[in-house]
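One chain follows as structure tokens, the form predicted alone.
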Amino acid sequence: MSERWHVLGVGAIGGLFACRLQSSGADVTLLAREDGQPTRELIVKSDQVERFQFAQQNLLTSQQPLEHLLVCTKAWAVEAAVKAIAPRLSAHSAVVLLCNGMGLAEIVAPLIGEAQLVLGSTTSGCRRSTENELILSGEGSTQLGTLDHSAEPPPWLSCWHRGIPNLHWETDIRSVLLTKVSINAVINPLTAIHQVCNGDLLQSPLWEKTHALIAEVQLLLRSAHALDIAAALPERVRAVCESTAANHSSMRVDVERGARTEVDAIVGWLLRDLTPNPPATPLLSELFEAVRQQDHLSSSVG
């Protein structure tokens, strides 16, 4: 008999592990807000064509148990989505968080009871071109763990053992998770306000920026006693705007599409929860004003 996993948040990455979970053997389910096709068909397009069909459930009518959940919501979307869905699961459920940003668990961990919490990272590139269609763009590499720092991976990792490519068990997921918001406070508030491409980060005009971005998030780490992860970030940051120089940032194109960015569980949490006693990030503040405000009229005009 196989897994049974239900998907909450089927954007680019939920998409693309949903079809990755059912390439494995996984029996995946979507969920949605609204009533929609009892069905849906997701369209991986990378170097070949791959076509995946799906059982699609309202989360917020079905009543069916829920044994494996992955949620991939926006981070502000996170608390509502797992309420909903929380009378679903039991002691015997699994809750794997894939989603951007930091806090998230501090959040999720009262609502799902005796649930399983496993927290993940994945730098897989993908883009949704249409409501169906996912672009991959880069395998990349996912990681999982619990914040007990268990060494002992759950029995259900085999199945993504064999549809995530890369995948690694993580003793300290918390320090893979600063890592990667600590990069994505350099880069993903810069992109969105400036419209610009990652690799555009690392040229003239926008590198003197990135630079002072870089030495203000480092000093956040520092105070919070991150010192590897501070000492190692001029390096990522570098090494993520060259592996995607073309990209547009998640928050750049929730800027440009009028959309609710991140910014607050990325760089609101940096600048709030990292550290009881942060130093001055003038700059860093300032791009988290500008970008709240572009939220700000989103929202309004919405």
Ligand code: PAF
Contents of the next structure:
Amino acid sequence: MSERWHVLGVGAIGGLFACRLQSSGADVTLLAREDGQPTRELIVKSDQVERFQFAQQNLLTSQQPLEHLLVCTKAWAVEAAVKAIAPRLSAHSAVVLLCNGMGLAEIVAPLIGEAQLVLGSTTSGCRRSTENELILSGEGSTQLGTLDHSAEPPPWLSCWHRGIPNLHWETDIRSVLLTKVSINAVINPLTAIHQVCNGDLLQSPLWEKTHALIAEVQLLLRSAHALDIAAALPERVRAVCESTAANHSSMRVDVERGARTEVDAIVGWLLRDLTPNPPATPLLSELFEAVRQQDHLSSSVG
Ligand code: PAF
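What does the same protein look like in the form predicted in complex with the named molecule, given that the last one was the form predicted alone?
What follows is the whole complex; the chain from before opens it.
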């Protein structure tokens, strides 16, 4: 019998993973916030065009038990969404969080009872061109793991391996997530406030700011004893800016659309929660406030 997965948060990454899981043989259902069509088509465009048909359920009204749940919502939407579906989980369920930012596992764990919590990070490059159309720009790699450093992959991982390229089970997923959030803390607010592409951060006139921001994030990481992640950060930021040079970061896209950003789960978490005695980080703090200002403006207009 095929494994049953529900996907919560059908944006670019949620949609892409729904398609990948379906092509690996899973029975995938999309969870929607409103009553909509009982089925939905997603189209993935890369060098070829692939079409996928899904069943769709209202996450608030459907009662079907959830065996495997993939959560890909925006960081700020995770808590309310997981609360809404928590009664459908059991001790046999698995919940995979594939969201930006940190601090989400701590929010979700108390909500899901005995269900297994798996955290993930992906570098798959995908954007939505219309409601149902996804443009894949890079297969990327995906890492999954548990906060208790489990070396034993869950039985459903073989299904993920069939459909998801470059998938790795990690015993230290927290370091993977901390690395990603540190890279995002440099790239996302700078590109959002200056409305530039990722590659522009390596060029004049922004390179000096990028450099200073990397140094501040390194200070934070070092004060949390994450020395290896701090040492590797300049090279990691450079590599991501180069490989995504023409891309608009997710935070830039949110600011352009007047949508709420994930700045709190990315920069806010680093400033507030990474270490009990954070060093001074004036540039990062200033960018945090500037993006939050944009968030307030968009919520007061919206
Ligand atoms: O948030 C994003 O857009 C991406 O994580 C990254 C790495 C900044 C590339 O655009």
